[in-house]
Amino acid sequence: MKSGSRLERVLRAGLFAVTAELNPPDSADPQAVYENALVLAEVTDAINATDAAGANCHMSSLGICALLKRAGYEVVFQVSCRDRNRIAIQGDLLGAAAMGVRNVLCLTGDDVSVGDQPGAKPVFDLDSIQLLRIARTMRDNGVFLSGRKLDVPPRLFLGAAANPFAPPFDWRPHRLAKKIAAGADFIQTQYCFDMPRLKAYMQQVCDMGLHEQTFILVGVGPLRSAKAAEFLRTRVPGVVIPDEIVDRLHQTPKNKQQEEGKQICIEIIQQVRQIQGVAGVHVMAFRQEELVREIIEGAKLFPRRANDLRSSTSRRS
């Protein structure tokens, strides 16, 4: 056990894990955070607090983590290299650990050009692989990047992102291997709508033995409408939605498209569960948190049963 977090315990026990993103408010009111967390907590093992996703400003990930830990929730602190240098990031890791945060997702971050303040100055002092190495060094060696000793190292379960759906496809498993070598204990992928591509990726991952070295959670999410699907696949970097899914939504009456999008998500989760090497799912329901419980229960992931224990139990030390 590297951190003792609930998420780590669930994964190491061989259970099929469920995490979900909390959409951060454009507000200084903590009640907005608590209301969103309330609908996620009972059907997830951890809640991700996003860090200015899409290069758009919202309440900070660290602030959300502080609020949720105070209320007793399990969180994943997302750290983007876009906005802070190595000094600030190392300080944030210590601060988060001091508040009881044990799970950290290390991200390079979207470029400011895709956000609503493209004139902002990007930092990118590090990338995600360098950040993973630094966080692992702080945890395992008890020192800052400078070599200065830490009095008490942070206990962290380190994560990284992966996108199996963007070319060059053959390179993606090798990129994953680099993140694992840098210290990634778990992986959360981009949205999965292209099942054949995911299966091909996971076959390569398993052939390389990478599924034995990290825990892979596949990203899933409900599509609100055909219009939303078109927006995601044309405006959000790295999201691939096949024509057949968009056509399925277009063929559904507008007032039933959200329900159809939820059903598509449930079907994808059910297929994902059958793929070797997948350890869980990461639900991204942008502004649709109220659907997460219905999706997770519809996919029969919660409540858990004794036979939910997977064959991966004790595979990883």
Given for the second form:
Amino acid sequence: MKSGSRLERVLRAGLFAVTAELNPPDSADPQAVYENALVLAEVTDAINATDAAGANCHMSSLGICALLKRAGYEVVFQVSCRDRNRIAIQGDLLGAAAMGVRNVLCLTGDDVSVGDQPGAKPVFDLDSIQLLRIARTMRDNGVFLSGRKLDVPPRLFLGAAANPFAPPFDWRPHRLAKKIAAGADFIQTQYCFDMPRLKAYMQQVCDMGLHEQTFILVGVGPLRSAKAAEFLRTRVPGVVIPDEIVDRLHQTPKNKQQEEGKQICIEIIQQVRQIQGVAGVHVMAFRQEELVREIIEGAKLFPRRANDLRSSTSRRS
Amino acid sequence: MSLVDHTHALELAYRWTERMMLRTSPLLARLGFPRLQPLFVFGEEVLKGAVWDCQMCGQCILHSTGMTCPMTCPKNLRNGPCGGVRSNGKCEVKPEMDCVWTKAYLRSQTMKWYGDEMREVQPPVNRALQGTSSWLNMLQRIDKETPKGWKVGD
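Shown: the form predicted alone; wanted: the form predicted together with the partner chain:
Next comes the full complex, and the chain you just saw is listed first.
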């Protein structure tokens, strides 16, 4: 065990993992975080605290992690390279680990131009792969990037993102291999709506043996409406939604589209579970957290089998 | 097709220049590297600027990135591409621009010698070298110097 986190134990036990994203509040009130976490905690193995996703300003991921750890929840601390340089990020990793954070997702981050404050200075001092390797060295070798020794290294389960749906498609599995070489223990993918593309990607990943070197969680999420689907696929970089899915929502009456979106999400999870090399799902239900439970139940992933952890034998150490 | 698309020819030119530089290195050292800086900076700005839109990071890895300058990526990725590449292969940040890394990948496939270097994990950029000559840094082995905490991970 690298971190001993619940997410790591679930994955190493060979159980199908479920993580979800918490909608970060635009508020200084901790109650908003607790309310959002409450609906997610029971049906997931870990809650992701996003780091100004889409370059939109919200409560910080470190702040959210502090609140969630205080309340006893399992978190994934998302760290983006967009807003902080290497000095700030390494300090945050230690601070987070000191608060009990055991899972970190290393991201390059969306550019400031897509967010609500496009005039901001983009940092990008590191990229996600360099960040992964620095975090791994802090954990495994007990040193900062400078080489200065840490008194107590952080115990972290390191994650990274992957987007099988963006070109160049042939290169994507090789980039995954680079992330694994840099230290990725687990992977969360971009939203999956294009099943043939995911299958082709996973085939290549399995042929390269990468699924045995990391745990791959496929990103899924409910589309609120046909309009939301159009927005997502035209305005959010890297999200691909095939016409069939958008048409299916268009053909549904407006007041039933949210329900249909949820149903599509459940179907996608069921298909994803059948694909070799997939270790879990990561649910991104932006401002629809209340649906996550129904989705997990609908996909027959509830009740979570946390108790199985004690009886099951470790798949990989 | 522009000059940068003749990737193998560029790769050849790179290898030839590297050998020439290494051969003349003792002479250059006697002249004094600091004294040569302005001349080399000017040369690189003009030549590499014209061909690759060189950003003068001072630690050139062109041959490891499909003879495509990674510093022209708006996110400065040395290990790209990011997940935001559009379906048409254009950049997430600048929709009118081809993704630097999509080009790098395509070009790397026509490279006989250095194409596979795309698979190597590139260390963080030493920002202190910004604006200096990468050729002179190469001859002094400054460009490949990494922090101690990076090396222990090897």
